[in-house]
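Here you get one chain, nothing else, as structure tokens; it is the form predicted alone.
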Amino acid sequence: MSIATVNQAPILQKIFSQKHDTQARHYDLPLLLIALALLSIGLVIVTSASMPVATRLFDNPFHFAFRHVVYMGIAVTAALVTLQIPMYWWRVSNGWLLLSVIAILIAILLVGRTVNGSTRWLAIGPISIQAAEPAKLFLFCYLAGYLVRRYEEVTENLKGFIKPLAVFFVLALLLLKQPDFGTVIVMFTTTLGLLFLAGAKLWQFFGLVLTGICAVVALVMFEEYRMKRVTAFLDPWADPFGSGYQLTQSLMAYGRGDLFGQGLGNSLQKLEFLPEAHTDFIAAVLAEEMGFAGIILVLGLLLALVLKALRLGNKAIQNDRAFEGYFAYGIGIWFCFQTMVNIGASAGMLPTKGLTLPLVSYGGNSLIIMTMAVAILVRIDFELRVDGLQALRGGSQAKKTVKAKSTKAPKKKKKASSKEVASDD
């Protein structure tokens, strides 16, 4: 075996082992397992929580469970399609995606379907589209693209800082007309977080926070039903059969759950004492049936998902993929804040808001869009892994070329020296 072969052997072994590992794992397996675990827990709890109301409304205790399975199938199919879309497409199409969701929001206000006083759905045959969910994803996609295109403007002058807020303001007006105050809060918080991570000046950041707080207070004070929610949150037991009814029933469910719960299927509050038990207040049924341990399990899984999104965003930015990094940051902040609002509202720590628990609550639009968001995280991770493999191959090829040249150079020199000796003789 030649000296060159001996020197290259460790490098080639490293390349082949890395290639084998990448072929075996082109994706983040723990991230997929976390998402599947949350979807599975959601299916079990939705089935348990929805049985009483499904029996009364449809004379079929598994009506909502069957629908949830269908939604999960659609969500997984949408996720598989999303996995095939390169991040480059999202980067060049974010403006058109935002315009499309604005058009859908306007259409909902004009010809949308009204349920319980809210016009949030656009009915197309048997399909009902709720634009609030894709509005979150497409706004964060647009913001990621904007922060890449206008990074210097955002970090150096006020004009670049105000432009994305103007886009958010348009969406917020359309959503408040439905009305959907909870989605506006989630979008505002995520926008705030992305601007902060992008390096906006602190005085601009704190000014935006103060402005947002004032706007929220004004929106609460000028709408009677929002004011009732706040007063019920502050003292739900003052009117336990009126404005505080939903929260008091939820608190009873948490109290009955204790450490390990009453057992799966043994919730009393889901027997139509607690409204929206399988959607906005599914955490209360989870707490009653699986106890503190069940809540900690779900929160732990969601925390792991959020941390993976944030770490993935950091890794993408370090590898000169700023768009992918900001997009991953946005998804992570979105999941984190929506979880906090859902759990906080059901536990009496925050005013009641109509937001689902990510990947757990019943609701087709929310489940599909959030599963697609997870697929986007998997796609970002996949492209980073492919970039790493290509860089490793390129570096090894360069080393091979340099070493090959270095091994050939002494031979030429030795041959030249022998000719010189012959000519001297």
The other form holds:
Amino acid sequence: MSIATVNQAPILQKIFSQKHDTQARHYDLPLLLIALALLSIGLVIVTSASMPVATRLFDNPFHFAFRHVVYMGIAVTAALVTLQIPMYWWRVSNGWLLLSVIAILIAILLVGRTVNGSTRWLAIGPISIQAAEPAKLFLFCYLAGYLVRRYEEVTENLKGFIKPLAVFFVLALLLLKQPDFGTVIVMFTTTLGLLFLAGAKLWQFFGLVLTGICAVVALVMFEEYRMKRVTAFLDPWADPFGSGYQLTQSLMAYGRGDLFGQGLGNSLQKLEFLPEAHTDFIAAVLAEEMGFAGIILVLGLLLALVLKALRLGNKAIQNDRAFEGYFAYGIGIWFCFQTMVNIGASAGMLPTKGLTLPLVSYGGNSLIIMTMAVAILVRIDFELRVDGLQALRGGSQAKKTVKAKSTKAPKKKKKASSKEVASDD
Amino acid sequence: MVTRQVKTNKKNSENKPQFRQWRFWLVVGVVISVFTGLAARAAYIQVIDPDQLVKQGDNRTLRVRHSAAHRGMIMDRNGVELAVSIPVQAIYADPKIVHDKEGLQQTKRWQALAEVLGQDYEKLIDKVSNPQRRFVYIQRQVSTAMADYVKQLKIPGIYLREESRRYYPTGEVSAHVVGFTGVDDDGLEGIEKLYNEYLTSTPDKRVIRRDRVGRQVELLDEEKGKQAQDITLTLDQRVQAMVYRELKEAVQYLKATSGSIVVTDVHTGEILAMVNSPSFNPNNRSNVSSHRIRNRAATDAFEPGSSVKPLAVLSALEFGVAELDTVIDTAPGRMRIGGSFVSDPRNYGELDLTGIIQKSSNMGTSKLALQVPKEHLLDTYYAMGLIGDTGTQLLGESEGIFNEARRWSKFELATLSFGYGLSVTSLQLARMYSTLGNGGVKLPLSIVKRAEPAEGERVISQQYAKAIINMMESVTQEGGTATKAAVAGYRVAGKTGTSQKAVPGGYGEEYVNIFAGVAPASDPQIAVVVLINEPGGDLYHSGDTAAPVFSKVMAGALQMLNVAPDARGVSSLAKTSNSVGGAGR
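The form predicted in complex with the partner chain is what I need now, so please give it after the form predicted alone.
Time for the whole complex; same chain goes first.
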């Protein structure tokens, strides 16, 4: 007995130090856990919500669930790859990324696949790419880079302020051609938020907001189907079997959810009452099956994610990493806005707009890009932490320390070495 | 290092990106308020005020489903179906859907529909012309084949609904007893109405949630309906069919207005057959006049005439004013009572009791009846079931016509002895003969099979009951009034009854012919009452009209029920049967 106790003591000490030695961790574990939680909830709810429609369309209840798992696999792989890419690479190549996205958008307009009247997909073999998703990420990346390069112009004169808007305008034109109004709105809002945070002049900023609102109103009035969506949103019960159908069904799902929901798998509205139950209206199924508690959980996780992104942006700017800071801001605002539109639309606060719920909704492209965005946040955080360590230990010794640290925590070795590659560049 | 590179990138800019505190916190504020707003909205529509939404959801998903309810069967004593329910379809329209989907444009399909249903095209279109209405029956109780055709026409707004239709396999044979139901499966006549409650089932009720295409998702509540119960009648369909055939033939042959026959089992009081002619087809009642639907055997009362004469003899015997060997002098075949005359067709001279019955002597029964006190005579009529109901509880059953308050004069008592002054139904008469056949124990008649045998009540002594049977046997023998009622191989006891029908101010030219009897006389099993109303041909004596029918019915019933022959000299069956057969013609 006594021998055993003596032998155990150092092991326990080791475990304790591993657990509590925060110095050993070079990445933001809570952020990862939040993302993983959202992905897991997404998988469960997508599986539940897609079963009836999958059974009807493909005679296989797990058709969409299986695909979702495959997309998650791709997304995690993509995220792991993204983790290896130093932020420096993003900073230097953001212009090229933007150009490539514009090229793909043009290609889509020329040879894209048309589904439900929208030309949004570019089919390459069995894979179909929805360029709108990478377009968002790369635009924010470009904007972050631009704001850093032309910081003075942006804050000092109108030209600097207008230039990024021109880029946005080109993208918006291409997207509206598809048409993909939702993506344009996300881009616009995020651009606005970034300009605001970067310190654009207030009169210019509000002028832009006003212009944007006018443009949106004009676009809505111009297209009849958008107008219909807006009127249906204003009073869905006026025509509950026509234009208000989706929204009223979604609201009923919320109503049936109550505090703790009908129980997982017990949604009634997903049984073909609610179209797009696993994509645009995933929140409604979540609300019905898990109740208000489920909605609060998902909202809480997303809010934590967004706040973490914004705080990370702060930290980066304060640490002289303005590009990373703006990029993190952009991702934060983007996630926040998509959450608002998706849940807001299903809860009847906003007109219906086909935007996914970050990390939760079904949809390969969105899932992959959103997971990559989270990976970028982790990478930014990681680089900041390593900076911090270097600052702490003093410039010349930093490299050595990092190496020592990485041997201590073998898991992080790979990242640490990739970081070195980055710094060697 | 990264820091260095960042610096290189902005080496020209003095004004480097910096953290703008108030802007950042404003954005954070906006983000938090966005999420709070979403949460608040969710809380409002989920927890605080979800009732309206839940109600709207329930409107779309909560349904009450009823299972198809079928009516119970009616069967005869051997389990032969007399009334069954078969599934059919009702065609109905939702005019709103018809108009919304512009179904009326498809003229050809509507014409085809009108044609297959045998309806007028214009009228059909008219039925669905009002788009405000949501439900119109196009046609009910259509066969499955026709329903299939209509289904394939695929007219928008035209739907099918399952219902059940009553079918009577035995048709007009048992129509009066069984009755029929209306289009909504409610009993309207006969047993169908009498035991409607019993036969009706209430459908099972299930409260369910359905999905968009109507499949059941969840069973919320289930309520078992009342199971329909089958009814077994006392009728024997074989006897019933045979009896109906004979009656129909006789009514036609005799050009009679109507006829009824009742066959009972004397030991149980069960009605084995009860038929009337004219009858009707319960499966197709269009253009059936109501007089055909009446169950005359139970509803129509007639003056029974001589068929009740045994009662006068019986009451004299019971009271003790006559012995079995009493002889009554009926000469000169005519007597005056009060201001009226009672007479026999001819002077029979001295007759013993058997003779009185055999010859059906009015003089004999009158003299016997006048010897017993009035109360005792009337009591005998009561006791034998000629006054009051018979126990079948059949719809519209008549209790006969008998004026109790009346002060009976001697003449009236005399006429009562040969069957005038009261009216009875065929059922009541059947009960009287059953009681005689059952050795004087009276049983209520029954049409629905009893779980327990009915309790009898002795109303006359067995000795006299037997004696009366023996006397009545002479009626069918040589010298009796109804030799044509004889049945080969069996001893048959019976009595004719030929009464004139009362008309305002007296008696008219129309007759009611009755023959009632039991067989086998040695140990009676079956009582049969044959009533021919208003024979229109040359024959109007019961011995020529009702008696031959009785013979055939009794012969058939005895055979079907496997009753052993009891006649002496059955060895010469062939010869007897020939002679009876000849007499029957």
